[in-house]
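Take a look at this single chain in structure tokens; it is the form predicted on its own.
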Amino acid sequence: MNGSPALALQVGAIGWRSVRRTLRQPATIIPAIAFPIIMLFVTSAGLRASESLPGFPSVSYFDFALVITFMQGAIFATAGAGTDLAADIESGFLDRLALTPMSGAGLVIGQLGGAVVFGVLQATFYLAAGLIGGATIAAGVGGVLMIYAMVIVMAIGFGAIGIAAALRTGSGEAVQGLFPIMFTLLFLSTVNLPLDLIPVDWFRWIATVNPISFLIDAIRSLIITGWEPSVLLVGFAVALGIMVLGVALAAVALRGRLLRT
């Protein structure tokens, strides 16, 4: 073939490599399957007396912690498709590659693809013990494929943040730095919490206006309430905006890399 590669077989190619590694590192794999796991039920075991708040919605707090499993697969994936690039920085791949017909729009959708594959299978083993644990999703088998639908925007999105940072720094440390900072934001929102029961006036206030809150409210209410358009639509377009964001940034960090290369 002449010329430069189909877009799609660099994607399919770069994608099919981050997917082999991925699944080549239990060490990855296990944790990030297994920690939103243990924290949702070390959670709802420890805030189960918030059922008895006035307001608080009329499910178990198990079905109203399940949320958490998705959100930590969310920050999983900006750490996991950064991480992963930035050792290809480190071990010279991408200087290799820059020699190659590959552009630098295959190599971002290539690891993009591999960070929604591997967020796809999160969110089935999160299911299957929300599930297991006793947990309905109140929007049907229709919410369920929202919730998949979810899982790949935030995936992309939360996953361009972490290619971004690797193309910028290059460093597998400095994008393992934005997994505190993104625990941080989670733990500010409404992940523990409907918005009217904080009791701390600025701890609500930062829970309103983080983005994060939004992705929880629209994944938590096709879980325990059902289709609620509003939410769902907000949700929504905050999960597209982070996503059009982290994209952009990665486009803005892999012009840079390819002019120092």
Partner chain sequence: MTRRRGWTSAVAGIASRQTRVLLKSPALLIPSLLFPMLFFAALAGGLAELARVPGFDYPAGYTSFQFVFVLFQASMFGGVFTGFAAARDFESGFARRLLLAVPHRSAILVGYVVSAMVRAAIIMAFVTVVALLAGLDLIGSPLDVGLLFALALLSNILGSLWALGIALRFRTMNVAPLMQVPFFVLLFLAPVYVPLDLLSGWIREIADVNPVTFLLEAGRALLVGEAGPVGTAWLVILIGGIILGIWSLAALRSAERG
Contents of the next structure:
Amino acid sequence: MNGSPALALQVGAIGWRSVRRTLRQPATIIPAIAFPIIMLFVTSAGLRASESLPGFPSVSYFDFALVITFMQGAIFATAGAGTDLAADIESGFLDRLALTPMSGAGLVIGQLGGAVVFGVLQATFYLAAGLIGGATIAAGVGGVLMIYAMVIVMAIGFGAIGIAAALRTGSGEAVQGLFPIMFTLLFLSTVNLPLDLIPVDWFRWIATVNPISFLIDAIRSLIITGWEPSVLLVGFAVALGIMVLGVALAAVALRGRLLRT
Amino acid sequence: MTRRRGWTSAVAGIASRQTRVLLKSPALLIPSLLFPMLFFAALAGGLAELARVPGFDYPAGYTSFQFVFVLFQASMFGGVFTGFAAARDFESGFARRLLLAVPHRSAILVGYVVSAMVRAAIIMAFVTVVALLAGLDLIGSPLDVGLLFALALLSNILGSLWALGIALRFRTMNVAPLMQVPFFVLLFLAPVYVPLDLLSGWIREIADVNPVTFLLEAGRALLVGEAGPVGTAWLVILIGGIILGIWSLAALRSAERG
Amino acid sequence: MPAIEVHALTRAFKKGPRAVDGIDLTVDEGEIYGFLGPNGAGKSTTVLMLTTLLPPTSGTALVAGFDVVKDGARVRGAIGAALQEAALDRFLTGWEHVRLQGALHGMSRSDIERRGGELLDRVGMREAASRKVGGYSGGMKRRLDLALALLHRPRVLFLDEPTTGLDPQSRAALWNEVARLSRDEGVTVFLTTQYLEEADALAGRVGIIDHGTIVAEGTPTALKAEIGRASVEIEPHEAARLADLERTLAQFGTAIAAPATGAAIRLDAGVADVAPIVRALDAEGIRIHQLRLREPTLDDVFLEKTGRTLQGSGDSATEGDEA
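Alternative state: the form predicted together with its partner chain, after the form predicted on its own:
Let's see the whole complex now, leading with the same chain.
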């Protein structure tokens, strides 16, 4: 009989598998990378008229909109990590893993590995698309690193929410059902216009309290204005908060799913 | 199903089965109702400030301006969702049973199209009620407004024929993005947020020839009873219907060959 | 010490009846135990409990000497399992499965390569193991699954319907390997199946489970002997005499299912009755076209114990559905 391997080894093994299977599904990866980029170009062209609104920041709408891609990437991370795990539950692969000395933490953290790698890959494509489209990152190279840091924390947080949903329901369809909810949250935020330029009261109110708005404002500030410590700190804190919440939800859901003694 | 069934009853059978499935499964119905609502909220609510862009002069206001887009979008995506249903039917093997049972197979295609229109009508009614509550302003004459709804409802056929063509060709749910994304992008390459005249650059050049532009501009004109490319819009429906009809019939042939 | 020792093991789901209702069983070391029953009888639920994946509602079970409730991790270390429908990742290769599983078992890299290669060779999957599982046939998946289950040298092997859906060749190959494991390596095998011939061919002892309880247990030979009675099936030369044939046969036993052109009975007095039957038919002037004598099978045992035939008797409810 073999002893239980260290957590790092387990995370390594499961994370490595998660990354492999993610990269081996071009049919999932390509749309997840291409779709946000297409939407970036199309929406920013359609909404360019916003630049002439009084009170709109003095940047191109394209720069203003670049953040959308990162947010859509985070939503794909939610769905991707959760869908993979739900498929493992449906197929019985999770039972195979459960028969080894694997720990629950090893499973959840390892599974998030795929989400993080995917998130970084996406972010790289989005940044490249932004630079090709003529955007500049006002906060410079440090800003780019900061964007990556945000992307990683968001991928873990949103990925964990997807994993929690998968563990709770065990159904890929239910995980996909998170998609519309996430998109709703994305739309009802400061994604298209700054808060000051949202005249409809109920919409402005939702956008004000919507955590997504804080994430958007933080990343956007790095792109269009440079270093704004207050905006950045709040955004980062919200991202960390989502991560803690997601991981906690996943941990609770794991207890209900892994019934093994 | 018996062989005696004629073409019409086959159409009615398939359409009513699809509609029953839709009405009985909230998991299918709710997203197709909520998505347009979400768009309406995000566009009419979130972007209302765009009415203040210099040159924006739509008399009924931004909510009404966006209502037209959401109406067309909801109707067309009602068709795309029906393509999903058809692909699912092929995955489950149900559609193969239809192919065996129905003597005139074009009835299958028409059955799905009819069910898509029923779906679209439900969604459009829902969108309209919500929009009226949100301050939709119907300035045009009842005839104009009626024509707007007719145009929107018929544009549903374009969406279903496109998606059914994909569904019948590939016969798997994996191609759902192929049904959805090109249509989605085409919609957004039209004057969605502001009138055509306020678009500039590459998107203006595409929007100038995008058939969806004519539908939206005609619809917005009808809503307020102004002159617009209404004739061209009907031509878009007619020609688009013919082209996509041929496309989906060819796909049906390929499904018959297995 | 027995490899598996189960006492009053019960599992109730929130809705519905008890999936497993107080079963007792003992499996000796190195033995192949066949657990036989229709779909939904409680086979898979039992396997899930014995493999520690599902806690029992009540009762006890010791596997490899460890309590499945109190000592789950140790049980898992001592067992290997190939559960229903070989759950593999279609995007990984066979070797990548081996390495993932080995790493999670805490095996050293060199041990994984050596042991993995050896097992892949043995199940005839060495070459295919560098390809992705997505392209494997059903039989290949089961063989890889078996190799994975054996990777960490378990003493007890659980196979949940290992050959369902396999073609005859793949099935025979798997049977050979399972028999070899028990014979040459002394591995204890707990095998669930809904195929009688599988239990008959492989298992030293068979337990028949129906509606969550064990209705019969013993060696296949003993179980068949317990039923004891052979059956005979006769086709008359002239179809017109079928009714007469049936009437004559009825004196010797109870009628059972037969082809349309003949009649069959379970013999009240066993094989000894064959000669009197032939004489009786002769006396009636019924000429015999064909006569077949059948020894009792496990299906007969199942019929006797449950009042139903095994094949096609399963209800549609899936086992192990969580309430």
